[in-house]
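First, one chain by itself: the form predicted together with its partner chain, in structure tokens.
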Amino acid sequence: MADKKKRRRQNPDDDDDGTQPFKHLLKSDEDILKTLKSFPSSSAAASSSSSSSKPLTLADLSLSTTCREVADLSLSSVQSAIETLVLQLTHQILSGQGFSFSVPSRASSNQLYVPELDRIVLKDKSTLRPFAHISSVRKSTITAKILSLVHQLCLKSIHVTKRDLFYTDVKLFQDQTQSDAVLDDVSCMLGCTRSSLNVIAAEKGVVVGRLIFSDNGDMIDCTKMGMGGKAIPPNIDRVGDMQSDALFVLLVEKDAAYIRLAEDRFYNRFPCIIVTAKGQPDVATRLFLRKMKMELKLPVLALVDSDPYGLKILSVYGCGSKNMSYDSANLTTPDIKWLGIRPSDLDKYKIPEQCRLPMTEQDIKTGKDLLEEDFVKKNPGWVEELNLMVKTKQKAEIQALSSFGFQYLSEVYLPLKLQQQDWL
């Protein structure tokens, strides 16, 4: 391993600079590691000092608007919540009034960004979903059906996937997005997290690197999971006993960059844990990232595309998505640093013109909308970067670095970034 690394590091030295610019700036790995080691402790100290010991919760803040949050509920309490609801429905039906659900609204007008918590929360507006109305008859029927299905899961205490749920009545649900959306409504309505409903999504995220954890009792060593890494378990309650000697968590937007880093065993050169959700993050990956951050107290560095969507994905990890804001307390990971690719890197690393893409109208609009978002505004560095992106109207993917060689990312770009502690 060491031999291999040496060879790899020597070869480019011969035909230096020409192919991999800025390489000469790199110090030795030991120096970089030294600077890195000083970082986590300082950041941990900073964070612990700022928020005493316990993280803030909604209850600690006296907000003018009431907000809705959900909690992990035990199976039996989910069951009794459903039963209470069903009994109410039965009373309504028997009295000849039809029935209706009061569903918390997840529309964007009902969302609130709380800067103290640095995440989006749901306000308390609800909409009525009556059966006897042409516009809501379908949805209220689906809601009743999902309630009954979840009730069955509670009785049998088993987990099923969202896909399973959909296939119980394809004719009624028509397509999976409908049953998925109602599932979120139901967990919101019952006041529990989606995982408490015993419904899980298919595995999407993967993790590799210096992490050991138990999955349903089996110990997993993520350095020994081959190149692809370990799939992140869909239900977080199976995961425990996290141990790591990593210095940071590297969050990667795309599969391609993840594979590059995993194959180059980047985590052996700089001890770290590499995570990706292959695009928009699913619930499991977000829960997993939060758990790592909370238990291992490691800084999280994000490597995303230099476009509005990269930043949007970053924001979903950081302060939650609007769709799942009712559970943002469990799903968000505070204090994620934006490592790259940042708009300023395009010129800094002299990324050639042919690798940059012009932003479309839609991109620019998304970028400008993001500038209005509170979670961007709170970080002046981000605002500056985003302004630069909108001004230059250029975007670039992580893969743009491949123009200097496929391994430029793992051999020059990331080490240099780490050495300079260049994150926002």
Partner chain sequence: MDSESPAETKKGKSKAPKKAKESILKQKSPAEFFAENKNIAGFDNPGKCLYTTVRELVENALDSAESISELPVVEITIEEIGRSKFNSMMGLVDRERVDAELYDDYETAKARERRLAKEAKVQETQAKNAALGKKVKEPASAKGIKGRGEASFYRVTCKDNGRGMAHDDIPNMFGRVLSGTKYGLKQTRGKFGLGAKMALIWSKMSTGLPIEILSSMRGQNYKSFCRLDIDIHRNIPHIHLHEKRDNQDPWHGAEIQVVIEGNWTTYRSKILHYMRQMAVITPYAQFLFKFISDASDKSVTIRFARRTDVLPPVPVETKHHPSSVDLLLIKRLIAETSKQNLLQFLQHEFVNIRKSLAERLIGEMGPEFSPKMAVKSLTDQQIVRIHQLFRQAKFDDPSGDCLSPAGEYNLRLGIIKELHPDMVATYSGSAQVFEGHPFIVEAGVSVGGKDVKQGLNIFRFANRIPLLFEQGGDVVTRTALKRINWGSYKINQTQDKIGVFVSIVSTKIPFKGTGKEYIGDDITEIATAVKSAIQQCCIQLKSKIVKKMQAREQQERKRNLSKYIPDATNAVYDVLKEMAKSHSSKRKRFEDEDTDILRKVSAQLITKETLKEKLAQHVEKVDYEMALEYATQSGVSEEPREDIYLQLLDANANFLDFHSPIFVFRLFQ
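Now that we've seen the form predicted together with its partner chain, could you pull up the form predicted on its own?
For this one, just the chain is written down, with no partner chains and no other molecules.
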């Protein structure tokens, strides 16, 4: 009998309560907070020293390849740029050269990752879009239409959504993806950010936690926004006066995890600001996250699914998307840390087999493609995790942690991650 009791005795490292593994490893909240307070101070010191020497820009680098970047322009400047472009087109037609737009190429071959800036930029190659050619007549017509609509917005000084823009001529555009793509082309052509065109996307991202900011003159306290949080304003120019006592920003990929953390008021236990774009990052959320990082000088920790797409989403926030590389200077947030869920966490936190998903052939291909990206190669920790993912052919969502209890994410997993400073 005594022998049986001895056999039942567990190793102290495995001494869990059975339902919430590793909970016994947690220190007190006060101890974890002390650990966290040392992280932002070192981050702030690094940022202040770098700010004193002025942040690095494309203009500071002697690149062998010419690259282009856009800037925030006033409505009057955008209007002037459109009118100048139209005059150039008129001269082309009158001189017998025909009617064609010179459009910066946003193809993958025209993208460049700059390690010194840790973001993707657009090279200087352009393509012609002639009206008198059967393959490009429709796209050049759409381009002229978008320029005309943006010029109207400048004259009236109003904002419209991308959906509004599409419905001005459904038969011409046929699909909103076509009008959206040409809108990005127009930004490149005029040398301005997309927000300078006064065309915005519908509200998607939300924020909750220890943040106060002004939205078009109204002061918003994000601790008093309920479980749903505050919708991130689609036009960043109306956001200002950011104030916070948070120790970090928690960037969450999915709405489900965000709701869990908001309902548990995780931001009160560990002072933080919680942000999500509910999947693929939209422009407003990317601009808002960058603004918080630059103004509040807070570290940003990312919580994404353990699959190639989770890492792609993280890279869009940090290094930029290839689709909008022309505006990466304004849309990227430097030095985002990968908190979880990482491939190594699946075994480390004993995620049950029934909660892990087999990777599809497309998943594996995406993972291998990511391993070839320069922004991944620069991060040895990312390479190691991605290799593990491709090798095991397993993925898991953040919700896999719910197998240990619906509040395991907020009560054990994240506190333990913060305690151990376990991020890449």
